[in-house]
Amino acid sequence: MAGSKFAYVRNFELPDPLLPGTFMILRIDGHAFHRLSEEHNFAKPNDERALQLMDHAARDVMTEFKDIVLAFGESDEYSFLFRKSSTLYNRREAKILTTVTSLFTSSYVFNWSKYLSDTPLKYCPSFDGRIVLYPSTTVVRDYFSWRQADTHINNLYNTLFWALVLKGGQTTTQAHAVLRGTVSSQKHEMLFSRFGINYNELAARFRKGSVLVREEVSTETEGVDGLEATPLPVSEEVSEVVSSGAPRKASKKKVRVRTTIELCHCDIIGDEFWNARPNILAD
């Protein structure tokens, strides 16, 4: 950029680097999504189409930013975990925050019609975001445990609340009054005794949220006579004789590792998920 006498104004820009050697978690939240869900007639207590749209936007973010190894979503929020060693945009907070949040928002709007084709978008949705740094793997796991526990608590409440309103004929004020002071076991009992709903049989997507994880997939490759190897499925075998009938020279097999982004609705509070994927919290 060419210099000028006005360039001094750049001196007012303050650096905002994030502390190195720490885990970054960027959480995106929908702005005024209660109104958005009302204006667009989202199904209660959960609209699977809207949740799938959130998953799509989160996947687009992970596809663009390879340093994100895990994402967790519920309702109108998504949390993204960056690998500890990430140097994305030199760890400039404003740059990371604004770019990820804007990409998520634009993907949400762009793909709206794919999931809610019968519901025209009436106005522009928006999301806010924040980045929080966490010093250890223990705290990172506790963060995601907190978000999944929150998913369960909110969904259990909302499932019973909307059952009271939509099936029980109560007003929203009456439903809130009925639920005030109740504990989890009481909500389970009320759902089953009044409405025949076994909460534990509801879709895992609603009870556990969405987990997007970058999984490593290994494939074998084989090269002959110095030619570039062609990727092959691990289970696929290659003939040892070429078309001319001449013996084929010994080939060298290589294992190539690629990553895919997998969506699951599973428990991330216990050890099983993390023990099976040690790369998530590796440096």
Second form
There are 4 protein chains.
Amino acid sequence: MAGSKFAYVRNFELPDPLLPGTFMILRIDGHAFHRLSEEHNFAKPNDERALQLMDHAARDVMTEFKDIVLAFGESDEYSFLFRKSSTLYNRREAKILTTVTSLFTSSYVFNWSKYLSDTPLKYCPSFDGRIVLYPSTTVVRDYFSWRQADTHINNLYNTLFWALVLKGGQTTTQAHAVLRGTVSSQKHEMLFSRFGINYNELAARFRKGSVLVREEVSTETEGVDGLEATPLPVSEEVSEVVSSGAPRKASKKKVRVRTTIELCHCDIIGDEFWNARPNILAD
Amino acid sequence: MAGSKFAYVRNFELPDPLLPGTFMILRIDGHAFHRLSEEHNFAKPNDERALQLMDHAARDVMTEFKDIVLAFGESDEYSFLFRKSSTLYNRREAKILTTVTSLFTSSYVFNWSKYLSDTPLKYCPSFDGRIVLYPSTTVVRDYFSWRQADTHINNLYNTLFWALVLKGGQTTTQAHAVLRGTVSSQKHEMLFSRFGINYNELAARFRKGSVLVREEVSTETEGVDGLEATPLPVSEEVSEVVSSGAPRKASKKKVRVRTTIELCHCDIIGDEFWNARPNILAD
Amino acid sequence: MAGSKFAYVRNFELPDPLLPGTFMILRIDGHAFHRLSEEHNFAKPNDERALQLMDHAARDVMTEFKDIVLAFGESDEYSFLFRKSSTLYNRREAKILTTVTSLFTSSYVFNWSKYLSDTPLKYCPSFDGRIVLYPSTTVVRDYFSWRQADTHINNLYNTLFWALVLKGGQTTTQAHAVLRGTVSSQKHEMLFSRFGINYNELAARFRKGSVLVREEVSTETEGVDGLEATPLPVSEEVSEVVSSGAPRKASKKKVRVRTTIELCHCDIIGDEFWNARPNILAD
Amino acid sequence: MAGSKFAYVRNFELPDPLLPGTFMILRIDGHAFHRLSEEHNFAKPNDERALQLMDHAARDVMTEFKDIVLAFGESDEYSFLFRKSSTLYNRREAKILTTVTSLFTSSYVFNWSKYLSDTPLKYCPSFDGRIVLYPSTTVVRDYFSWRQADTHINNLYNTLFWALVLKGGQTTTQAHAVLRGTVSSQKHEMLFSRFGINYNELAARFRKGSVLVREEVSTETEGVDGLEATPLPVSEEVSEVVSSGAPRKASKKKVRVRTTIELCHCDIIGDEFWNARPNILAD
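Follow the form predicted on its own with the form predicted in complex with a further copy of the same chain, if you could.
Every component of the complex follows; first up is the chain already shown.
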């Protein structure tokens, strides 16, 4: 074959498998989104439409990659948690990393006009991505606590910053100066006393970020035929049909594990969220 | 700071620098493009509009990343060559890999309607990417020879295959059977004798793929003011303004190195292309 | 400095940190020990002196590297388990791997004459090594079970093989043929019926391999002076002196954590060994 | 098999191939050799016997690993250059790195008494090692220039330092103070004026380090029988017997490529050494 004398160049492709038995977290970050938000007049301090677009792209990623059990988004970033035992693409790092980042980007551009219908996209937005391995459930939880704590810190700062600028008539330089060195309680107080804003009453989306979680729903049905008899809502997918294990031929009972992807803006630092969803961190 | 007790999770982020002094080649491949081409009725064996869209996305990538000196595309794939001394993102693998793959994807979706105006995009296309390091100019040239030889082999096969199906009335199974075991000369002969197609007269784009090359244009100007006095054509960018080295203040002569990105469908297996462009493989 | 124009070559040294929060297991294997054992007339199927020499080298490694909490040896190999939180050499892979492998080798050669006093070492023995990361206690235990099960399998085979050759007068080819396809119970039976050997009464060292475990001994003493007043037995080392945390100067109570390295030839597949030593797998 | 339920732990062993088409340089460094030299009364500033022992260990490594074409040693370190096309152990990093480091260590301990016959080795010396990839001949040459320039700088400093201490009666603190900030020419001058030492007349071994180079010797012989008829000197090894390529059965002419390992203490910064030995950097 004509190509064969050159095919040796493939020997330079080195394997890049990720360590088994660890949780992969893939985080996507917007590239130069400060400029993107300026050029497309994103609302300050938060643009709900732009955040919903991020959520949409993240949901598309989770719909495609069933091994992602949880995602957390804030601002222009999204983190995806793969279940520990995932063997997606044989855990090849570049393959997983690029396919997910690419699909997220694709969905973001594809769906832009659905959320920012009166603001045509002027140029190509892009994202970077990285995969970090976390070996234990403790570190995974701390990772998500880190991101949600960051959401809180940034949002409190930005909310006050933009109140000072947009309502208080200050320059951005002045606003930064006012904020310098203030602690959380002082920011709460300034927000309330000067702008009548009770921070804790702001939308949970802004304060807590977006949590997308794959929820499992098990139902018993009367065999495979039942699958067609009970059409699923559009938002649900059948990810697996697992035999109940009983070898009795007579019974056609099946346990269908359906999963849905639910969006919430809830606390993920405390135990409650995780205790209610043991599947996320299970083997 | 509230986030600090969790910030230790960053310790799990490991460095991933790529070996200096080597050529990086980043190849992007369409994910499940067989289905994409079916769903969007791409012309067979080649859809010129879809290939032009790929070229457009590749050009956008090269416009953004000046260290890419050459790119080669065929079908649903594109390879990008970075100059050997590139220090883009301190040569961090994941950062380079994802940013380029994401921008390519973004441009592909963003510009879809310019090329396939009567075929709305039905869902989100995506790409995977990988970076391979090549330590010498010989291997770099063999890499591109490998891809262009592959283009030829695939296109000759596909051209005859689809002629058999679309003009010869054969099923795809029959067409594959006819082609099995045939060598290049036999395919040429069948194309000509049965369908009157002279393979070598087909569009160079289909036979040779797309070559995007950064060309340097050096011009002398009368100092920095001249920069503004001579507006550049839109397709050109000033990538560098280099002093001529003479420390004499009196002289305002500057050598401006402008670069343009040129598209051709030429042979890159032989020496001619490379001899005419020593910059590509230079240090 | 004269060297500075060349010092850029250090940029090619890339970082190689191992993922935190995982157990490192470093396994050393003899290089071409089949020949070594032939040339130095090692006893068959096991040479106790050679095994004791391996244990000695392993103990020297554990004495030097306090983060190694467990080691397991059989034949010409030894596995070392580092505690999960080890930050030895900032977890740089090559540094840890080579320093340990080198010290093991050094001790093996250095102490050869103590164990094989009538067999001068004829040439330089060497070992290879590798580090594998294990993210959970379950996998760590399965790793050591794997090695001990291997010890059993090999030893049962070799014991019968060498009985057939040395006592049964068979050639090695004949002996292999006799053994082909036999299961464990058949080997036990042949050993007993043909050679009067009760496998389970063979030395535990041969059947179970060597287990070196770091045992912690905590004692309260009357302050730092006490350290000198109570000389430690040679086999014990003070690995850490930890303040009890009370900042009161008056009290000089200290908790001294001394560790000793104990050798045994016990079962490490069952729970008993591990339950009695929770420190090994603790954080 | 009893071991099979645990054998899955091997899945955690990840591949670690080194990029093909690059030069591997493996550098070994003594671990805590400052103490070793104190404890064993090494002569200052250089102990010739200890350096000869290092050379011996390096020669043993090169005798075992034919792909090493050059080595350079100074003080307690040695660098080994593998030919670019080496496929030793399929270029697995840990395997190459540990086997070489282990053999070097083994030889160092094994041969200690040959060189330091009146100084028994008190404890186990050890070495660390690392492999760095260099993609071009230029960088390889700069690497060796870096090491030899380092030899010069250190040796000039140490020669003067120990002259001040051993002959000038200064404390080590005083000697360091005298040397602080001095340039090369000042050190030469002080050595000569105060101690009558002409630096350039010192042994080349101390000023230039040790260079071990594999030299090829090709000879024609009368066929395979000739191999036995002409016994080789002990210091030479037949590394390859290559057919002359002529398919004529009648002729039994063979080209035997014998290699010897030569030690010198010559300059390797200039071109002369390399021009005379094009094989070192050849493909």
